[in-house]
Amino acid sequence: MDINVVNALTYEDFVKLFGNVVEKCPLIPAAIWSHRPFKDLADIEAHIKEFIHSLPDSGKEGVLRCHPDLAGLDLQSGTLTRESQEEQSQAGMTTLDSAESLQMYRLNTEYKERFGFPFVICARLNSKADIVRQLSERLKNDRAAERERAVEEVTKICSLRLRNIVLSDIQTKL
């Protein structure tokens, strides 16, 4: 997608197009729209990261709470966003056997009880085994370290989603 097209988008169209690059947080693209004109996609990404990192800890945790549990209730009930469904599917989270599902449920519950927000990892960059391993390992972190780690994962997800929007647009024009 040409950056001039992005810069020409109305506020409403910009938020509609980029509204879920951070899971269920259309406020974030809404907040950065005023920074137009963007130089390129990396500039959009930088503004999103800057916005998230400038939030107080409670705001960062609010962003994290917008994310679903991996292989959790939203997946089972079909209420995941399209993006999360694709990402969890790519990581193998949609094909867990009953023992794996039980393990994920137990780990997700323990994680949320410990930190107060769901475990966030860029599923597209990890396998099912990596996700389980990191979930177990990250339970050992303190809250501040884990919040920052989870926010970094959010920015990875955002980056891939931004690129996906651009690629999808290019593919439709070809």
Second form
2 protein chains.
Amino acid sequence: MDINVVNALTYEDFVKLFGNVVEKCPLIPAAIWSHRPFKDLADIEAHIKEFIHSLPDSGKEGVLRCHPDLAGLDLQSGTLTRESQEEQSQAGMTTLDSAESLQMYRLNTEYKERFGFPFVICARLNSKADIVRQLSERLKNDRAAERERAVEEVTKICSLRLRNIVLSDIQTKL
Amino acid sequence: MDINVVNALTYEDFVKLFGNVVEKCPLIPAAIWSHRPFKDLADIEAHIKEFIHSLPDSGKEGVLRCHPDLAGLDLQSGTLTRESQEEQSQAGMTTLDSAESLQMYRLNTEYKERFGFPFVICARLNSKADIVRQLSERLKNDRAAERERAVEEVTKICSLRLRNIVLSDIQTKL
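Given the form predicted alone, state the structure of the form predicted together with another copy of the chain.
Below: every chain and molecule of the assembly, starting with the one above.
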């Protein structure tokens, strides 16, 4: 990637290209476009992290609530974003047997009832077994700690999505 | 509307229902769900306004950048959100003659070059002539004043979208 190419993008092309690096939150890349010129990819990433961390607790929870359940309704009904579909598929969420599906459903439901936002984890960095284990464990956190933990995962997902975009040919995406 | 029905919604149903009251910013209704129970519709509106006003300048500009141009590419290619399509249509943006289209294109382009975000106006509250006049006038503002002015319009649009939702039958939208 040539950062000069990115820095030359209009906000419209920038949002078209990076609009879903944080799931269903085009507001965030649209906001950080204000901070051009970027030094490099890490600089873009740093601005996104800073933006999310500067949000009030409700805003952080809002970011989380824009995420789909893992192995949830959106996956079953084919309404995941392209990025989520790829990530959930890589983590084995599309090939669960009925016992595993039921377990995910129960754990997701318990998690959402407890915290008021969905369980978010960087699926690309975790196996199916890791995901179930962490979902069970994180259920024991208090809400504030879990909010921060989940936001950390959002930034990991964002980082991989950013890398994925800039490592492919930018021009083909516009 | 019975506010108790709204207060009983899961965040998923709340976001499904109110997800686009601020154009392409589901993050915002998803965030203010944290403030339930709401007293009434005005209370929901107040929380949304407060959230937007609490954003840094870049965040406010991010909200603006999630809006389409008036009589722009999205309208021509049929990729407006349902809400924007209705609003632009009501304001006569779908029936411009070629001279009017060209004028809107030129003014929108000049505005975006000057401010780095699109011209946002509550189309439901303005006629075609008002829109052209205000676009020309607001081009003379400085960036900070115009950012605040445009955010004001976002909150007017939000207010009408909210009213539109709660005045129709909530249950049919879920």
